[in-house]
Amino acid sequence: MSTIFTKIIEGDIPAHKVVENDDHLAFLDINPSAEGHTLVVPKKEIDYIFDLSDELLTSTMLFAKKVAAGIDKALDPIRTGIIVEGMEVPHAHVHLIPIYKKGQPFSLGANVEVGEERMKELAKLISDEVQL
């Protein structure tokens, strides 16, 4: 059975897509820990990130690095943090979370409200700054 991320990749479930290439997709998290919280997923459905081939793991992290640079340029956080927990969806993924102030809660349970129009705006702002 396909994961929710595979359904997003295949276009069966809508998402605020940021950028994609042949092997990866970046899209905004629907339960963000901060404005601009972005998920990076390999298009190949593999549950555990350390089960990715060395090549796919490397390309996923390099893709995430480019997306993080786009977040930094578009949203001007202090920096963009990364969490690789992998428990909530059985599909390898990386959380990129902008950190706007020291002491900002940095966990997957520290959610903020972001409206639909702002999500669209954030996706475009980040997308416009990602250099693949």
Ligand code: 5GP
Second form
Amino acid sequence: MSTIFTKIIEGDIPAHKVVENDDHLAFLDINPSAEGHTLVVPKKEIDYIFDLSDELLTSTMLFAKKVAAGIDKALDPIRTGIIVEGMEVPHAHVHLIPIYKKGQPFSLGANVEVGEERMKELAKLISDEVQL
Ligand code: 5GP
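I would like to compare: after the form predicted alone, may I see the structure of the form predicted together with the named molecule?
Following is the full complex, with the preceding chain placed first.
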């Protein structure tokens, strides 16, 4: 059975997509730890990130770097942090979490409320600044 992220990639379930290329997609996390919390996934469905080929792991990280640059430009955090955990969804993904102030809780459990309209706006703000 396809993962929820494959369903998002294929457009079978909705998501606030940010940017994509042939092999990767970035979209907003439905349960963000901070405004602009973005997930980067390889389109190929592989559970554990360290099972990706060297080539796909490299391209995924380089794609994430470009998305993080877009987040930094669009939302002006101190910096964008990165978490790879993968305990919930068995489809390799990189969390990009903007850090707006020192001491901001930085974990996947620390959720903030972001309404649908703001999620839509955030996806566009970031998307407009990403240069692939
Ligand atoms: P992890 O697998 O690294 O623990 O985290 C999975 C992440 O995927 C969580 O932060 C969760 O909020 C996010 N997530 C789970 N289901 C969906 C979904 O259907 N849409 C989106 N946009 N994010 C999801």
